[in-house]
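Take a look at this single chain, the form predicted on its own, given in C-alpha cells.
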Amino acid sequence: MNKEERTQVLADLVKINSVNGNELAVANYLHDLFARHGITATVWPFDGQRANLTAEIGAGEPILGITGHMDTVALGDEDRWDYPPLAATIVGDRLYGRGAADMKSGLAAQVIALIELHDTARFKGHVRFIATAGEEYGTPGANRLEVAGVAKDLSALVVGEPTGGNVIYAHSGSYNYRIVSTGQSVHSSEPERGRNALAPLIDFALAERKLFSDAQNDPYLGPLKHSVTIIRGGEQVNTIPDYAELWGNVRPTMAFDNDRVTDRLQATVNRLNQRDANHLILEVVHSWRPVASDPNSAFVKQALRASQQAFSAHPAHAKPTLGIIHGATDASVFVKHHHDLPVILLGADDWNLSHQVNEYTTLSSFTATVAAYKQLIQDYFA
C-alpha cells in the first residue's frame, strides 16, 4: 500500500463508531479488507453487534499471533473535542479520533503489515490474527475466542495497544473482587437485637491492608497492588443495616498470581465468618491474569530492534525501550492456559493519550509501526 492508501485504512477505522458493544462493523470492514488482498478472515458475530474476527496468513508452526481490540471507549462529550471524535480529521501529522491511540491505529498498522508481507507473495510462517470485541470493559470476546482455543498453539503474542515504540514484555494482572455482609435490621436505639452488615466489612478492610504483606515482589512487576475501593450499606441513619457490600482491586504479578489472590481472600473471609459468626461472602467478578516475558529472550530483543530501526527513520519520536506497565489487556486472558506464552505490547504513540478528549495518532508514528511489525513478523521466522 502507499502512504494515502494506508491512511484512509486508519482513518475508516476511525470513522465507525465501535464504542463497546459495536465492533461488527469493523470486523466487515477487515473482513472486506483481506478479502480484496486474498487472505480469508472469519467474522465471529455474537450478541447482536458485536464480533470477533480471526485470519490465518501462511501456514505451518510456530505459530505468531498478533492481536487487537476493535472496540473503543464512549465519545465523551462531544462539544469538548476540538474535531468530531468520528470525523478522523487529519491536521499536520496528527489523525484526531476517538480510538485514534487505543487502539485502531495499532489495529490498522497489524492489518497493513499482514496484507503487506502476504502480496510479496514471499513471506514463510504463520501468523494468526485475532481482533477482539470488548477489550475496554469485561473482554468478553478475547474469552469466547480464549475457551474456543485460538491461542492454545500460539508459540508468541505481539498486541497492539499505544507504546510510542516502545516495547513492553511485562504487565500486571487485574482483579476484581466484592464482598457481600448479610445481618439482621433492627432500631439503632437497640443495636444488640440485631447484626450490622457493615462491620465485618470494616474488620476486612481493616486485615486488608496487611493482607498481602508477605507477598514476594515480582523480578520485572515489582510489588503486588492492592486496593479496597467501593464500600457500600446502609439505608437510614437510625437504622441497622441488613445488607452491605465491599469492592476491592488488585492487581496480580507472576510472582502472586490471580489463584493465590483468590486464596488469600478466600482464606480472610472464612476467618472473619469463624471468629464472629458473620456472613461474608466472597465474589470474584473479574480475574485477568498477568503476562510477562524475558526481556532477554531473543523475542523480546527481535521486538525492540525491529521497532528501534523503523522508529529510527522519524527522529521526532523518541528511540523505542524496554518497559513494563500495570494495566491490562487481552493477553491476560489468552494465557489464561498459556501462562508461559511470551507476550510483548507494541504499538503506536502514547498510552495516555488513550481515552482522552481529542485522542489522536501520529501519522509518523503509525507508519513507523507498520514498518515495525513486518521487520518483527519477518525477523521471528528467519
Contents of the next structure:
Protein chains: 2
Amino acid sequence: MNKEERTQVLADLVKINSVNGNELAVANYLHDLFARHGITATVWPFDGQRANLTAEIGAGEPILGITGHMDTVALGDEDRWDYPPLAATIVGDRLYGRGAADMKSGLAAQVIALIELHDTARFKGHVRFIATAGEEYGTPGANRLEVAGVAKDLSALVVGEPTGGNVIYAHSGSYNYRIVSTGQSVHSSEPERGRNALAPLIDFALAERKLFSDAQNDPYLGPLKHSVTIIRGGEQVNTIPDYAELWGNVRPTMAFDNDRVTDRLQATVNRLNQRDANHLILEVVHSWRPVASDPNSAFVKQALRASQQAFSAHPAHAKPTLGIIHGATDASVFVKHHHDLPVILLGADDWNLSHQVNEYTTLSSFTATVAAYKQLIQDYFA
Amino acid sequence: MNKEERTQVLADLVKINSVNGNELAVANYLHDLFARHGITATVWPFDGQRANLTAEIGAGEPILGITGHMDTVALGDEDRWDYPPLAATIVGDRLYGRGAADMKSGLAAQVIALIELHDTARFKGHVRFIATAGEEYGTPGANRLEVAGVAKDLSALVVGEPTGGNVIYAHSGSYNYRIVSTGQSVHSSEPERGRNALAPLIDFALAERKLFSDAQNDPYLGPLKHSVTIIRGGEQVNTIPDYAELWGNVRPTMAFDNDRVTDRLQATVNRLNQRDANHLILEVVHSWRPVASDPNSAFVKQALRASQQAFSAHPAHAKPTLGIIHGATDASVFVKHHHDLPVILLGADDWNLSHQVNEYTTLSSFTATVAAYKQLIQDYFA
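Having seen the form predicted on its own, the form predicted together with a further copy of the same chain:
Everything in the complex follows now, all chains and molecules, and the chain you saw is the first one.
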C-alpha cells in the first residue's frame, strides 16, 4: 500500500464507532479489506453487534500470533474534544479520534503489515492475526477465542497496544475477587445475640496485609501488588449487619501467579470460616494472567531491533527501549492455558494518550510501527 | 372522668396522624383538653407542624416530671392492618391503631391522671407534664425542651413508654458515631503511590473490639455493648479508595458514660492519625445518655407498689416487676445536664407491640396505668 492507502485504512477504522459492544462493523471492514488482498478472514460474531476476527497468513509451524482489539472506550464529553472523536481529523502529523492511539493505529498497522507481506508473494512463515472485542471491559472477545483454541498452538504473540515503539516484555496480571460475608442481624443493643457480617471481613482485611509477604519478587515486575479496595456492609447504625462484602485486587506475576493467589485467598477464607462460625464465600471475579518473555530471548531482541530500526527513520520519536507495564491486556487471557507463551507489546504512540479527550495517533509512529511489524515477522521466520 | 371520657381521649389521640413530624395537632388537642379542666398548657411550636407541650400542676418543690412523646412511627403498609391504623377501632379489650401502645395510651393516661388529680382540688405537690415531638427519630423535641431548661429543676421523672406496668429503673444510652477517612486515590497496580482510605478504618475496627474491655460492668445494665455497624469505602475494584467511612454504636451506661466513650474514641483516632499519616475525623452523630434510678430508692419502690396495686384490679395482666431495657428514650436527653436525675419508665402494654402492624393497647392496662400514675404522684408528695 502507499502512504495514502495506509492512512485511509487507519482513518476508516477510527470513523467506525466501536465503543465497547459494537465491534462487528470493524470486523466486517477488516474482513472485506483482507478479501480484497486475497486473504480469507473469519468473523466470529456474538451478542448482536459484537465480533472477533481471525486470519491466517502462511502455514506450518511455528505460528506467530499478532493481536489487537477492535473496541474503544467511551467517546466521553464530545464538547471537550477539539475535533469530533469519530472524524479522524488529520492535523500535521496527528490523526485525532477515539481509539486512534488505543488501539486502532496498532490494529491498522498489524493488518497493513500482513497484507503487504502477503502481497509480496514471497512471504514464508505462519502468522495468525487475532482481532478481539471488548478488551476494555471484561475481555469477552479474547475469552471466547481462547476457549476456541486460537492461542494454544502459538509460539509467540505480539500485542499491538500503544507503546511508542517500545518493547514491553512483561506485564502483571489483574485478579479481582469478592468475599461475601453473611451474618445474623439484631439490634445493636444486643450485639451478642447476632453475628456481625463485617467482623470476619475486618479479620480478612487484616490478614490480607501480610497474606503475600512471602511471595518471591518477580525478576521483571518486582513485588506482588495487592489491595483491599472496596468494603460495603451495614445500612443502619443501630443494626448489626447480616451482609457485608469486600473486594480486592491483586497483580499476579509469573513468580506468584493467579493460581497461587486463589489458593492463598481460599485458605484464608477457610481458616476464618473455621473460627467463630463465620460465613465467608470467595468469588473470583476476573483473573487475568501475567505475561512475560525473557528480555534476553531471540524473540525480544528481534522485536527491539526491528522497532529501533523502524523508528530511527522518524527522529521525532525517542529510540525504542525495553520495558514493563502494570496494566493487563488480552494477552492475559491467551496465556490462560499456555502460561509460558512469549508475549511482547509493541505499537504506535504513547499509552498516556489512551482514554483521553483529544486522543490521537501520530502518522509517523503509525508508519514506523507498520515497518517494525513487517521486519519482526520476517526476522522471526528467517 | 368516667370510663367513656377516658377512652374518648385515647381514641381521639390515636385518630390524629402524628407520624414523626406532625405533632402540632396532638399538642393543640391536649392544650384544649387541659384548658377545659382549668389547666394552662404551653404549646411550643417549631418547624411548621411540629410542637412540644408543657403543663404544670401545683407549685413548689420538689417537682416530679412526667413525660411522653406525641409522635408515632410510620403507619406501615395499611393493607396489612386488620383495622385502619388511624381508626382507633375497639374490639373487646383492645383499641387498635398506630401509636396505641407506643405511646398514646401512656400519654393519654398521664394527661387523664393529671386532670383527675387537678379536678379533685385537693392535690398537693408540683408535677410538670412534658409532651415531646420526634422521640422516634433524633429527639428534636426533647432536645429543644432540655435546652429550654424544663428538666433542670426536676427531682424525678416518669416516662410513659409501654412497659406493661413494669417499672423500668435503668436503660442504656445510645451513642452513634461516624469516622471519616480520606486518602489518596491511585490505580491498584501502584498502591504504594496512594493512601488507601480503608486501611486506617480497618485498624480502627480492630482496635474497637478491645476498646472498652476495661469498662467496668454497670450494676444494672451489665457490660458495655458496642459495635461497628457500617463500613463503606471504595467504588471500583481497580482503584485505591480516597474516601471511606465507618459507623459505630455504643450503649453507654452510668458506669461508662457518653463522655468517656467520646474520650476513648477520640484517643484512638488521634493515635491512628499519628501513625502512617492517616486522616481520620471522628463525628458524634447522636449521644443519648443512660438513665438509672436506685432500684432500692423510695421513688422506685413507690412506683412499683402503685403499679402493682393498680394492675391487681385487672388479673389478665401479669404482676408488675422491676426491670431494665436497652432502648433509649427522651429521658436520655433530659439527663444531659442532670446525670443523676432518677428516672423510671412505666406505662401500659407490652413494648413488643410497638412499631408493629396491628399495634394495639388494652383498655384494661390503660385504665390500670391511669390509676398507677395517680397513686404514684400522690405517694410521691405524701
